[in-house]
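Below sits a lone chain in structure tokens, taken as the form predicted alone.
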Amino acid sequence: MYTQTVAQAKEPVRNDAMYDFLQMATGVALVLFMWAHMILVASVNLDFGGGRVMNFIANFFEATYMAQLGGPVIFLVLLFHFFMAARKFPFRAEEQKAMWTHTVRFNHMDTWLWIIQAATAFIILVLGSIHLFSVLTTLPITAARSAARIQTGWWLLLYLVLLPCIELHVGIGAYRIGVKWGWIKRSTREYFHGMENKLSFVMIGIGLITLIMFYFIVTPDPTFMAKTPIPHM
């Protein structure tokens, strides 16, 4: 009887450990993808909006089918990661109230970071899905086509909301992965948290410069009309 009880207790623990590992693995993959994606899109700044560098990179991904196949894969990884993380989200009103009460009472930095990460996760899921759908249904990717999208309707507002949410989420995520898995020790938490803040602000700055470039400098594709559920102004 005792052996059976211990075996039953070990099974949920083993499953939770596996789910946590899958959440961590997909989180690391998405963090690396988002940082790489930001740098590649920001290549439009290298020739001051001419688009030659960005178009060269985009053509490479198109020719190797990395864009056509990678986009859906990233979307599936995003959904899977959200599903893994959502196991610990307080969805019910009483759970949310209790979580907020304890967060305010303890006033611990890492708990506040988790709150920010959980809130931005829902925004990223919705707005990120809209972005991916629009990009994947209007291939090929070009600087002029991206400019046309950003200069159309409510897209600029969408990206102004999505950009800080993504960079805060992935920055905090990278820090919390290090803490959770023991790579960041208690004695170095403050240092790595400061590094995470600096990196997030740098990425947000690069993103804002890129949006400004697309909106004001890059000539949009006159034949392109973004396929999007977002209404035009």
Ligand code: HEM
Contents of the next structure:
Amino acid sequence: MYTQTVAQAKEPVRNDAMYDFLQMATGVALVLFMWAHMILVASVNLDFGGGRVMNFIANFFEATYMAQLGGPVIFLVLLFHFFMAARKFPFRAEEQKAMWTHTVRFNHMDTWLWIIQAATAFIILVLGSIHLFSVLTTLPITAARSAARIQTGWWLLLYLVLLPCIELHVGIGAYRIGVKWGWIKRSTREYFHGMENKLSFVMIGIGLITLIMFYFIVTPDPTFMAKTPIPHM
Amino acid sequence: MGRQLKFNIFRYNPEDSASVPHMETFRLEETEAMTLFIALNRIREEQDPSLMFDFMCRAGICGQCAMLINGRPDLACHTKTKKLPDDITVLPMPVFKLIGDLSVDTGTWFRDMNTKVESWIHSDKVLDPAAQEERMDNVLADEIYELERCIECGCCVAACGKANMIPEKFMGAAAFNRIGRFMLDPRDQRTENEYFEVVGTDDGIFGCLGLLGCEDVCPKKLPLQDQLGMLRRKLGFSAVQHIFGKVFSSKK
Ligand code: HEM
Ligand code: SF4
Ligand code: SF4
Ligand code: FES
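Right, the form predicted alone is done, so what does the form predicted together with protoporphyrin IX containing FE (HEM) look like?
Every component of the complex follows; first up is the chain already shown.
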């Protein structure tokens, strides 16, 4: 006969649930941040590289201490997200091999997307940290300083790799959050899948235009390279 | 004359110490309305009587004949060769224990799964066999029936990246679907905590990567995606509420 007494006395362990929730929550926070970030940097295009709009927005964040505080916080969120998401990553060679064999053999879209997400994750961890460190150690953020950084050439290369990685990771991540938490249903999956693709393309496009603008048009801050602790890479 | 079909079939008999895993090629002329099930039977009858594979109902009901057909898990008996290219590769499903050639042991896996999720109605009501059965709303009965249709073929498990990664541990979509079925059933008196105890871990719903391999291959088109989402949201948010509830109440 079934009795509930034993089960009631025992509380379930909720750690895995909490970690998974935090992975999702930090993922959402980072996605929102990346969109806001895109608005800030792409605003340099609004006055065709003049940088007045971008400086205005950056100033606002500076004056309210959101850059000085928010920057390190974002870095912590990024690290935290890494620790949570890494729990799902197959670190054992045997598991990696099984996943890879399965992915190639099955050749299934969403399974490939996960491989892309996991691979871009590690690139973002390294390149994103370098970028964050450089920007936060050379505050304030101005269009001229960003231009100086990007015009060294090596930084341009870094951003050309980082940009598509971020946009793919974010696009796939947002779609998969929807699926995993049941906000995207069987009936709406196709629609959101399409949305995710288009959004990633548009974001990479805007990002590329912005990088071109910084590289060719925006006037760089001539004293910047002397100030940065990361030398001419 | 029909197409000449080329079958690349995985061969290995773990019982035979002389046997090594390898691929073997068979050729067959396609006939009208041929299924992979028919083709395999003809190969066994006409070319190699030692070929091992499972089937029972040949009608997509028993779930015995699941295998990887050009990489995709599906039922051999309902796969028309017409829809396949000339070159067909057939492998046994991963994750499950290999019995031989294309035959795998899904039975033990599903038995373990059913034990783990305690796949029966938990009730402390005493059954009176003479009394009329309890009534249930038609709409709800249909909803439960929709999830009951699982034939335990194992396709969803073979298609699951996570199950391939940790085959011994991950519960898989069939288990999530089964739990969803009991959660719907008003006769089952289990509390949310008790369901949580069963699936609320990284080997259960919180380990699911949302790759939807399961959803895309299920030959019975069970609503696996919607079940996964429902479970994660329900149990995930209940855990968050619980933990925050504790934090706030301990501050008082
Ligand atoms: C430090 C570098 C990063 C690493 C190592 C990393 C790692 C991962 C991994 C492995 C996953 C997949 C987890 C799973 O399948 O359950 C994931 C998911 C995700 N990541 Fe990242 N990520 C990083 C940075 C970022 C950034 C910068 C963003 C956003 C701007 C982001 C947004 C997301 C989102 C939205 C998801 C989906 C969350 C979920 O499935 O619950 N990640 N991340
Ligand atoms: S959605 Fe979850 S259960 Fe389904 S194939 Fe993916 S990881 Fe496996
Ligand atoms: S859920 Fe579908 S794929 Fe999985 S065992 Fe049941 S019928 Fe087969
Ligand atoms: S033989 Fe029964 S499902 Fe294929």
